[in-house]
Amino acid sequence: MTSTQAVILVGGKGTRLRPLTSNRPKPIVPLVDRPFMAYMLEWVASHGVTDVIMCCGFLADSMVEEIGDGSRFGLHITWVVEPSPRGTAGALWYAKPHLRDERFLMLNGDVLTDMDLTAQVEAHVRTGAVGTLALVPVEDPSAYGLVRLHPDDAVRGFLEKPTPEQIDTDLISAGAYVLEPSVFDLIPQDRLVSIEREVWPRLVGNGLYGSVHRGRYWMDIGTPTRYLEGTRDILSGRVLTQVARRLEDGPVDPSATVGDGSVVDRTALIDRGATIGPRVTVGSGSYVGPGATVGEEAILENAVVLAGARVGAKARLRDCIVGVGAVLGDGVVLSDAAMVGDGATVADGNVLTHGVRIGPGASIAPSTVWF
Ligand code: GDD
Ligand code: MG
């Protein structure tokens, strides 16, 4: 492809990984070494998109600072604020004015994923569709578009979040779709439209296709455990990404500092001006963020220590988030899925699991919660 250009929907609040998202868009959570956007951006590029738009219900101004123009990833992004909420569809006819007569991409802002874009392009010239959905199997399909197909892969029925009698296909919307001017006739204008509620349904024998990408890696993100499951994937290069290339030179930035005795895992990631102390085991699917430190004798798997943060002695961190700066004492324990907002205090003898979440900035004196 040459020259396409993607629509790329960032409306969404990510409540669900708060406190990650209490202090700034998901689209900019870090995700090991980048903001989450980094890897859609990557992806794209890698599929021949050059321009994208992005359409979000409000500017951050921290999310232009982070991802700006493009030029890093070497595309061109329009940033499109939209005065009031449109639901997926309708939220196109903000991005129009910037869209050429052509075809064009339109992406969930939320996946991570390595599906092959460029071969679901081609699928939907071969068929002469007006739109094709990627789709990907799932275990279980209740929280997704489930899509049930044609032998020739035209979409024979498409159900928005099924009842789990309506069940009958593992197949899902993944999120990403190509798409002919032409389904802008579909989408009233005005009025908030589900692209999802409204479009599917009604392009269902009208030219609506499904691209089935088996073997590829598929995530929506927006969950502390499937967070995590995809920091450890990232790690272990179970997705394709840039990280994967990053690794291949090891698992410690060169900057980082790693004490006498202290083991690093091949799929974990030690980053710039990192400093672990002595006799510290990080485990696979670890991140250790830029200038955060790790106090001796700590254990982390499958841990996400963010930039500048502080580990004490002794602690045991396993599938839990430490927000950028925060501070956890000595023998803190961490696990199923704890967060520990940014900048927060966590004092020495803490035992936080269970899912349990810290707002940014809180603070936890030594010895108060075993949970
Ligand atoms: N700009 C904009 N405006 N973006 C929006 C709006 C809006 O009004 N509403 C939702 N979005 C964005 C979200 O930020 C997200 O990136 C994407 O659209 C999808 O919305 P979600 O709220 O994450 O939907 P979902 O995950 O429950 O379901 C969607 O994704 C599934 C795959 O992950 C649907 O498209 C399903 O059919 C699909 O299977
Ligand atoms: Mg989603």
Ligand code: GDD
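Rigid core: the largest C-alpha set superposing within 1.5 Å between the two forms. Fair warning: this is a prediction, and the values are worked out from it, not measured in the lab. Positions refer to the first chain, counted from 1. First, how it differs from the form predicted on its own.
After superposition on the rigid core, displacement of the C-alpha of residue 295 between these two forms stays below 2 Å.
Here residue 162 counts as shifted, since its C-alpha moves by at least 2 Å between these two forms after the core is aligned.
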The other form holds:
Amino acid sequence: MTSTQAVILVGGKGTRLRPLTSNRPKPIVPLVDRPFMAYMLEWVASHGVTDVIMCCGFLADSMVEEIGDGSRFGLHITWVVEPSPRGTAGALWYAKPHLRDERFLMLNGDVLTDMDLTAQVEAHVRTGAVGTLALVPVEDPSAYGLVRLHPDDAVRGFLEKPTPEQIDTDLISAGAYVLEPSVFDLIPQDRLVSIEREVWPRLVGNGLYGSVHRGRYWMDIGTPTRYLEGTRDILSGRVLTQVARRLEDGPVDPSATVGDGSVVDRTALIDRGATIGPRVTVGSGSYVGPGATVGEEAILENAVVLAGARVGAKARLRDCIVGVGAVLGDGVVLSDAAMVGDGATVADGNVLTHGVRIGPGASIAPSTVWF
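Mind pulling up the form predicted on its own next to the form predicted in complex with the ligand we just looked at?
Coming up is the bare chain, nothing alongside it.
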């Protein structure tokens, strides 16, 4: 790759993922066995990026503590804290002093992907573009802004929230851009600026191109349902990540304990020091974090149980998330994107469905919730 610097925007609060983001920023929310941002850093490093500028705001100190200087990813990370929100282009402006006078990558830190950045940079060089947008196809583009291309991949226009009769492409912006330094000439200073709404339209017909990534994985994990889908896709290998290498040795970490008669699906993961009781079923897409315990005869299906959590006997967990250190009593039922926050307690016999969310540290008495 001919671009070795990347700017990653990680300033959002991730409100749709609360309570997972109630006391931590979205980039370090645990996703399978590592913080979410680790996937992006491993991805860019695999394409030859060596320097990353992280533009952040919300709970920045905790991100710096978790991710560090980037050395464990083979990167050098510079942390830039936005003094006030200035939009996507404004955030990029804060990164400018740390960029060399050469092309660079700008990436939205909210996505899980294995797009081919190297091919995108090569396309950018080949066309002589000022900016090249990564584009991905989606099944239902009506909820997105469409990107229309000329036959030579030059961008000819954008269409926000199209009606069915307006849809003439399935391509949307994937939040990964290759940019030349001259893009800064188009960014007003000292105010909130959206690069998508103010800068890209000015480049249409003046050096803005698209790079189409068909057959590659891309997902914004900003909702509980997408978080669970992303977990399942990581564990199944649908998205290419370093977790796949770990699963080559099987779904149970050597330091974990699995009781007699228990069944663990090959697309699940029982992490370090976890304890699975007897006759437990851990189904597809399920993750049990370090030091977590699951009681006898419990059933997990597409369920996430984070580090140190305890799940009681005969609990039924489907399509749900249990936070760090949370406690579920015997016979508890969680389903339909229900979430239990870090350190919360849900006592015996409660039934939480339909996206119910229990905040961090909350306590639910026995058999009081049936929803």
